[in-house]
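Presented as structure tokens, the chain that follows is alone, the form predicted alone.
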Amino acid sequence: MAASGIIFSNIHDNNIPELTRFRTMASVPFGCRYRFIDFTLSNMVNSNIYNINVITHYNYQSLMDHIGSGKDWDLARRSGGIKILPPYITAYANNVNTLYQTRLEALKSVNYSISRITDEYVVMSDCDVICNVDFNDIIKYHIDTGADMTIAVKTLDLTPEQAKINVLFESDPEGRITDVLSYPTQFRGKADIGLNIVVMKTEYLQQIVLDSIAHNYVSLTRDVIARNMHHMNYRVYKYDGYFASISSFADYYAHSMELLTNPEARDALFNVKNRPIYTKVRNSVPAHYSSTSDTKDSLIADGCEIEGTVINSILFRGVKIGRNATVKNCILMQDTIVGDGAFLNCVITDKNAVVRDNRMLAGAETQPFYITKGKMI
């Protein structure tokens, strides 16, 4: 049951342009010390998948810095390991410098690398669905049902606003896909939404890519699944664990704050037996709390220096909070500096941002105030 992994790092960059201006979606910071890709990489490694290809397009310098040789995920190997596939490496790639819009276009652009995969099965996943899932269970289900393609789904009660940003799958009692609804605008009610996790035989994926090149197909959902679901055995795997789909800047803020307010969500991600979430290890000093500091209900990474008040907030490595400063309901990324006497509420700062002394900044839960990378206010 040997399997390889394919991760799409850029597919949904436009969902949160504030955070992907200088990085890929895969390298967006999350949860105090992690990046989005850490969850997908960890799920694969925990499922004994050690041959992983990361398809990227542009802005991938931070992704390369984060992954390095892959040793933090046990992927620094003589055979297999992790490979970052740069854009336009075949004649079938886009002929203009624009972001590919679909997974199928991304797969076509790395056709040569796909043709070299020797493992029997392949697991494809986006990097912006945050969950802790055992891919072995999906692969086993795929084999037991004799499926040609298996798609992980989650059953949710959707509003029209939620439905229009998801692909919905209908299936019979046996789990065979009978219909696909791509981003419906008027749907309301319970439905199975795709988690953008797909399992199939490597040979079948290679066939799909070659056929798509020949026929100029661009959408895996519309041109492959919808066209073939009535004469191919496409199945859904119903995942019942926790997941967070980051489809907007507000979603990013809400799901980050959920780690503080929902212990069940936090445990479902980080406290699953034999399925830890790995990330790049840094040798930072422990966080320092001065005698004037006051912290409550917060996640604070190593290397932070706290002299003020931090309430219900997430602080990444190296954040400094000045004396008499107050930080509430905020996400402060790496090496942010908050000056003495400053007040922040519902604020997200990117790396190396500086808030000077006595500044007052406030956003809202549905629209947090954002300070871009390296900005001083």
The other form holds:
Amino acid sequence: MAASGIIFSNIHDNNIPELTRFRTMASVPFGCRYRFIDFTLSNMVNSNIYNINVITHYNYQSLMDHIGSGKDWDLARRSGGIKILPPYITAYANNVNTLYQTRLEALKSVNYSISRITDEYVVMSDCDVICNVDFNDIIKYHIDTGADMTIAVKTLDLTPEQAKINVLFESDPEGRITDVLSYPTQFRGKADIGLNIVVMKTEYLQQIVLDSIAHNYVSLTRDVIARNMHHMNYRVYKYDGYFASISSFADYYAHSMELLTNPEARDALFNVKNRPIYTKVRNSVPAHYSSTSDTKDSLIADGCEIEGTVINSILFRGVKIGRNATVKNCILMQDTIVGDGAFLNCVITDKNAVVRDNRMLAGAETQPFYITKGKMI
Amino acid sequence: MLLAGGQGSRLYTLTDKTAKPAVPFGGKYRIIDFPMSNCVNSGIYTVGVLTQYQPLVLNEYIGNGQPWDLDRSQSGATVLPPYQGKSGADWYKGTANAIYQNLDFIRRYDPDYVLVLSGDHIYKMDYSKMLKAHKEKNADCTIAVLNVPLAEASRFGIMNTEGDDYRITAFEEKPKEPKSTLASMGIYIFSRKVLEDYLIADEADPESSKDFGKNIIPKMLADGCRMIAYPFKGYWKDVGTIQSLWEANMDLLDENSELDLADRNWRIYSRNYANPPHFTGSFAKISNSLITEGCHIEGIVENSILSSGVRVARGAYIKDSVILSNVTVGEGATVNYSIVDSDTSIGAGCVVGRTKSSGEQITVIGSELVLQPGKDIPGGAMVNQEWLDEHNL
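The block above covers the form predicted alone; next, return the form predicted together with the partner chain.
Now the complete complex, all chains and molecules, led by this one.
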């Protein structure tokens, strides 16, 4: 059951342009000490997938910096390990040097690497799927059902706004896909949304990629799945565990805050036996709480120094909260400094942001106030 | 060469199952992280770690040296346990004998100088500066020394020196009337040839107890070797007793302490275990404490240090204590002035230890114990399974 992994690091970048201005979707910080890609990478490693290709597009420096040699995920290996595939641009054929837009185009652009995969199966995943899942369960289901392609889905009760940003799969009682709706407008009700986790035989993927190059197909959903679903065995795998994918800035905020208010979500992500979520090791010191600190309902990473009040907030590594400062409903990313006497409510600060003494800043749950990387206010 | 085989019997139940260098410190470190990190930060990438007593945890922790970037294709970290040789097998009989038995390891790397360290102290030190002094002064042996208060000097090995270049004239182990206040820190740099000669000679001496402090150093002095003291300024603490281990932990909470672990220019590395961030609940009240990853705090924590994965239930109260990894403290339990070893569960309503101001000693609870709800552990108790059985708890 040996499997390789393929991760798309830039898909959905424009869902949260604030956070992806300086980075890929894959390297967006989430959950106090992680980046989005940590969940997918850890899921793969915890499912014995040690041969992983990460397809990048642009802005991938932060991703490369985060992953390094892959050591922190046990992916620095002689055989296999992690491989970052930046856009492949040749010096001569400049008429085909446009960057890909879709997953299928991305796959076509790394055709050579895909042709070299020797593992029998391949698991493809987006980078922003926040869950703790055993891919072996999906691969086993894929083999047992004799499917040609298996797509993980989750059943949700959708509002039209949610439906509009998802791909919905309809299937018969056996799980065979009968219809696929891409980003339908005015859909309401129960539906299976695609989680952008796909399992198939490597050989079949290689065939799809070659076929797509020959026919100039561009969309995996429209040109491959919809075109073939009636004569091929494409199936849904119904995943019922905790799952979050981020479709907007407000969504990012809501899913982050859910980690504070929903202990089940926290446990389903972080406290699964033998399936820890790995991230880049930073060797921070333990968080220090001074005698003037007061912290409630919050997730705090190592390296923080807290002298003020922190309520219902997420503090990434190395955040400093000054004396008499109050931080409520906030997400403060790595090395943010909040000065003495400052007051923050519904604020998201990016890395290395500085809020000076006695500043008062507030946003709302639906529109958090955002401070960009390195900005001083 | 890092001497990490010591038992640390004065740490009582904390070293029942682990060697002293593997004793946890400061929330996410072990004692050995300090000399290991110092080596790497000083540009020393060949480190032999000599283990003997209860090496399982220590060996596993060191592994291939990965936490300190010592997993290298050339050199790196090597664990050196006692071994069976052609002429027989032997335990390490003393610090000098331990190095003697590994002379072949040293020869493989053919170094000009050998740094001998112990795994018992908490400090940050640039060994490369000491090596520079050793070379400049053309010494046979350089010994790091710390200026201690005269009143405490009789607890240490004291170096008497003369001149501006700190040439050592005499060495006295725990002198009643110390003539100097320069205490040996147990950190030696030897010129390799000299070390080899003396180790071989010492091994042949049946009277010798095969110890650096007792035999090698006095012998070298008597022979007129060029011995230099290297004065060190900064934080240095022997954590060989329950009291000093507790104090060293508490020093991390002192804003004026010289020991700054957050200094990014001299990082102390440790093995990381992929724990999630820690969570503070609605009823948590934490003050003047260090809390690390994986903790879940619903109770009150004051003036304490919590290692990873500690769970403190609502209404529980922890004060002036060091709690090691994965300990659970039940609802309404009180832990005062104690060290609680890893994986122990303290039942609801238990009272562990007495307040620091009561004058009672530090209470120590061993690892992997289960304290049933409502039990009372008196101040100064050294609790392990036998103690619990004896006291019918």
